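Consider the single chain below, provided in structure tokens and representing the form predicted alone.
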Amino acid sequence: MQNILQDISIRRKILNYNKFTGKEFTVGQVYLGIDLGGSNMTAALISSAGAILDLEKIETKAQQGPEKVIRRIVCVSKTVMEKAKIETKQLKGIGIGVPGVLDTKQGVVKYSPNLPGWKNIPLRKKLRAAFKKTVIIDNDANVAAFGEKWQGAGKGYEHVVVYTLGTGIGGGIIQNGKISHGSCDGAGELGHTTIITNGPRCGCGNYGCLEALASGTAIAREGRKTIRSHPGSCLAKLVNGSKQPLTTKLIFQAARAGDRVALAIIEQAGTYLGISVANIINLLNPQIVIIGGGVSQGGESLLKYVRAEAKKRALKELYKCTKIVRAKLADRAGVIGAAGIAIQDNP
């Protein structure tokens, strides 16, 4: 009876994600993707037809440092493996998706803003000796790039460029149906491309990138110093009103409503998203360039400013071939791209 109803569950979770995909189910070959994050971390079945059979997500408690973070990884992916009732045989590989700077050829963490402690973690080999099977890890963003072009918005696009807007801002690039990582794993970092000289400081040091005038936090910022000079603004209300502080959320709902100050906000960041739009089309001449993330929820109500301004400074025939939309996976971009690059490396 137990087997009946956990084959139940499953069925019903692929048949809510085939609602959401559109596509029919075949089990074939299952691999793990793994989608490492600093708060969280999420570990998903998936199948060769790219549908999730199931998923597991926990804390990461990275603050716990490198070994048990990895034991947790273990632990979470072990889960829910025996949720499915899938042995650890079953599984085709393993795909990772990891904040920070990678040796992916080495299969090594080098550097992680996010996870404390992480310098020169050997990922890899750790689970490769845990689960004795092929493991592919790559950068977080790079991976759900590649979830997006492979069962998302990208889907049937051998050239798609997508930018994840959250508290920062990352991006993956895919060529040839290939993530390009450039010469030493650091291509895509679309967050730091310089939009104006002599803008608010970034995070990484720079001056008026990307990720300072456009991401999550820059937009809140932005907000925050807006309502004080306009404490009469319907976003001034919202905010005074939760008695919570300023989100990008409220932002977009104040716009929902009309409020010229949230309107502003928006069209600021879409422009500045809209200038590094155009210098990626003129740059790299993608067929679609996708906007995921926390901030693209803002939909149309955003996406409209980066296409003006996009097509106000791409060259006007590589503009024409560029679709501009909004991602599909959501946060489970992570996950299916992770076990789409080991797919990819392991078919």
Given for the second form:
2 protein chains.
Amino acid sequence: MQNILQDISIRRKILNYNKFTGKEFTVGQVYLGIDLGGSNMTAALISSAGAILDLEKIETKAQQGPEKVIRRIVCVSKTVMEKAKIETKQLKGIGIGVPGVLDTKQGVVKYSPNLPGWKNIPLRKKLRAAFKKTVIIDNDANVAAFGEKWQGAGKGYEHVVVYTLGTGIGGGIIQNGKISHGSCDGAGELGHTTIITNGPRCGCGNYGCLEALASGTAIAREGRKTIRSHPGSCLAKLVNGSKQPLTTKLIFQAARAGDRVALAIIEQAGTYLGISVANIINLLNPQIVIIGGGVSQGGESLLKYVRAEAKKRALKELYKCTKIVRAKLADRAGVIGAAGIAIQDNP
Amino acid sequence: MQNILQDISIRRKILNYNKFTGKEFTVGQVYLGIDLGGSNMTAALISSAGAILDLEKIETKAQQGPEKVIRRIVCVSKTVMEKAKIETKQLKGIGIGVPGVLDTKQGVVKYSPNLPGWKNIPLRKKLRAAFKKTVIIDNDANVAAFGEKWQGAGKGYEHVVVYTLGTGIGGGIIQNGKISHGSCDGAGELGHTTIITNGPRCGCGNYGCLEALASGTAIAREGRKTIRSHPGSCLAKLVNGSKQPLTTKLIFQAARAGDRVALAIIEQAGTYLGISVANIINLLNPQIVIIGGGVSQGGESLLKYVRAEAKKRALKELYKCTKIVRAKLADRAGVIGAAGIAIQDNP
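For comparison with the form predicted alone, kindly provide the form predicted together with a further copy of the same chain.
Below, the chain from earlier opens the complete complex, with every other chain and molecule after it.
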């Protein structure tokens, strides 16, 4: 009898609960989505309709090594379940996005530049042992892209390409509704195609990669150059006034205030990104290209240049049927996408 | 009784017949593969194991318009079946590659620069009516790529990218064993990604596309420039001696004879192609990249430069697990691939 009452109470909870919108809704199943980052990790309970029931974020403490980080993943997951009064047995499946090089079929993290000590860690097996549930793991950029496809700007589309512009440039390719992994989970390195053959050196060793031309790091580098060459510009004054290091945020701020040199930096980055987008349109013929990540939050100004350049270079017939838009889910794309891949794997 | 005898005779035929290798083999099923080109069309009977039972080639006579061309497709198909003593009822399915923009799901040829008058032609429906068999249509470049994947250099691989270097540059992308079509059958335009942002104008309207830098047309253009600037070169002498217009074949011939200027032209084209291949490796993580088409027949010299440049630019981990090889099937890739897509659709 108590069990039945408890089940009813949990069911009510699932049926009527949306902390973030305050709206009532019905869900079929609950999934756990985990977004593991080098600095923080987030766990969220997400309905099969894509609503966040509850969410919990803690520090990763990556320097403590894989065993302790995995314990923290289990801990933050249990915390969010307790908060939402959902029991493990109520979970249908678990998805996790990991910043590293994976073997998604084996569920193994091969290595991760952001997670010290992670070398061939069988993460899926360990989480399955902890929760006794189906677990699916994927690269964090793929997972965030899938989140945008499932519940963000790409909702309703089956052929989606997502660029994530941050310190670097990552992304994910979705074709026929599924993440493209390539032959050994290496597909989707959108930041590492050559745009300018003899361009600046990229972190990957190549020259003129998109990442070396249009990432937050590249935009800030151009900003620093510009301040030196245009000490009287609005941008230079903003930076000197704020007494903070130059960020892409300041460059976008100066551009909004009408500063020509700041606008020129954004135009240049947007143009490079537009070349890459045109290439992607001609290669993959997506329905929608989504630009996300911190840099994209600068506003529509960047996108204007991306669209203009892509239009000039892509095949007309293909450009015509491709939308180029900003991402919608911001830092929630990760947990939503993680639940999304778990749902796709085990609907 | 006569029917049974006829069936046994046809069955013997299918079991023991391979005109091209002279070897005996067993086939499960017979498919019809058709390669429709602007100048010629080829129909072949192909076993489910990929062996060509018989093959027939006729002129397309494209200027006569779609109705007559379709009648010629039916005619050449019936001819090859008669030659091989195979009846229509013995066919399991039909596949056809068409040089144009298609709606593969609807089986319609939307338009074709090489087939005058083809505008929204329901080719699949018409061939189905003629043969009373399952018909599948696809773009000729995709079909040829699928042929290489199925029975050529890509045999055994599931993630394959094929470049076809001819007058232009086309290609096909195969992921998880299937042709990538994108959202509206536009994917795989490998010749139309920007390699040099301010490079030569491409036929598509863009500047610096791979096609404008490494196609047969582009290589011959570089050859003509070189002859003017190096009138004493081996290449110039070859061209003047042959009294024929300069072709890529002559350039490869001069290069094999050790002509430095000819080698420099091939190095340049190979380097551009290598940049494109590196981009494809980082975007799609294929197992194998296959270089086909007339230009690739020049030999290994082009591929040497492609590999060297791709190695310099692609992510090390991904380059390591990607083969870069020449195509194997030459002009038979089309019919073999056409049968291949019919088999994949209706095994």
